[in-house]
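In the form predicted alone, a lone chain appears below as structure tokens.
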Amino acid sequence: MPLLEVNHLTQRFGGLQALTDFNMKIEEHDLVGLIGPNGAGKTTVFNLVSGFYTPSEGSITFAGEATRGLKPHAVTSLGMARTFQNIRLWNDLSVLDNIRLAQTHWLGYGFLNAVLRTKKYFAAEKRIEEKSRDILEMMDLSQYAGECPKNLPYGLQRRVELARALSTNPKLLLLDEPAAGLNSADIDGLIRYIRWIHDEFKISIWMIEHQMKVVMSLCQRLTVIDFGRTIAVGTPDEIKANHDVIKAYLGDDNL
């Protein structure tokens, strides 16, 4: 059974259709992509999947259960993890406390718990701030513990979100745009990052990229869609030379 399967996915926003007939699997370990031009409806399928939006019609099963309906938050608990296009960190708490929260979905303690601070409260508090330490140190991120996000510089923002997501011990890691606005130096780093992240955790990445550099260096496969609809699904070789990539990208005119 693959760990994410998405089926006869459409979504309309009143008279727009921006999304038709989307189909995707994904399996455990997997490392994959989805491209288009701007305003093909990549982000739309991402919030579709994730939950923030509720599908016009298809289906969406992840890790066995059916996903359609369900808030973010509830998807998240099933072992799904995403970070965003434009950074969404909690710029005025500090880096540890951003890892932190991202895990209160499995604390283990009702409010009475945190008012009594009773020793199933403490316990969970430790092993969170544990866990959260953990995490920063693998990903070099220690010496940021205590600063706010938006003091810190924008690549090692995008880590420090990356950091969070994986805090929540997801299978599946959705990543939307994790090379906006950074320079060649912090791509380069962020593609190793990547793939530390997916042989280290073992888990599987769906991304949605614009850099072709990252997905072409890191992507076992890509789906490709234009106007809502898939256009070309195949390895980065085959994508490469696909006629109707080509021309979604760059137009007739400059084939």
Ligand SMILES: Nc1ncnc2c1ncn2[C@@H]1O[C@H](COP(=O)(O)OP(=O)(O)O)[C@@H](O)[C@H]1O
Given for the second form:
Amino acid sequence: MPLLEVNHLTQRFGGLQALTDFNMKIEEHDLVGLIGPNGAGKTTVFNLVSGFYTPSEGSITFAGEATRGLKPHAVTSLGMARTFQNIRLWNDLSVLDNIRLAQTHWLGYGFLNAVLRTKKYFAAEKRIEEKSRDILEMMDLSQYAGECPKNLPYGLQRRVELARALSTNPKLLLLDEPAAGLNSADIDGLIRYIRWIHDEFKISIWMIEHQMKVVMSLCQRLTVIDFGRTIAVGTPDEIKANHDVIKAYLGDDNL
Ligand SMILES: Nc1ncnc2c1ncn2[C@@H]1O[C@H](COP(=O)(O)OP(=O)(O)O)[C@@H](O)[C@H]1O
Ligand SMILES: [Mg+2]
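Got the form predicted alone; could you also share the form predicted together with the ligand?
First the chain shown before, then all remaining chains and molecules of the complex.
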């Protein structure tokens, strides 16, 4: 059984059909990409898969469960984490607290335990703090643990977001334009971090990205959508040579 299977996903926003009959399978340890011009419906796919929206039509199975209609935190607990096209960190909390809270908040570490301040609560808090520090260490972010994200350069904020997503133990990581706003040195760094995460944690990664260098060097397989419809699926080389894809991007500065 694939880790993620999406069948006939369609999404309407009022009169606008943002996505039409979208299908996808992701296996364990895949590293795949979703590309397409602006407004094609890419973020909508992630919003549907991660529970931010409930699809107008279609089914989603993740880790053996039908997840259509589940709330985002429930999908996170099943093992799916995501980052956002526009960074969404808690800007007035420290980097460490951002990572800690992701685990308590999204994985629902017993609210009642927290209120009652039970032994179990303190044990969980301690475990979470240790794990958060480990993740910061692995992502070369330890020295920023006490800083607020808003005071960090953009490239580091992106890395904190990646660390936060990783801290929830995902089986599948969704990255929505992780290279957006990064300079070329930061992009090279990002490529290395993503490759390292994929190898080290043996997880599946599905990324949306406009920077062709990133998807072409990392992804085993790409899906291309345009106006909400899938126009091509293939390896990076196949996609680069595909006429429908070239046509869809014509006039777009990204190719
Ligand atoms: N919550 C929403 N309400 C109304 N329209 C939306 C909403 N989210 C996305 N759309 C529309 O759906 C289309 C696809 O958007 P999106 O998935 O963000 O595209 P992409 O990520 O490929 O740039 C766009 O026309 C966008 O305006
Ligand atoms: Mg988008």
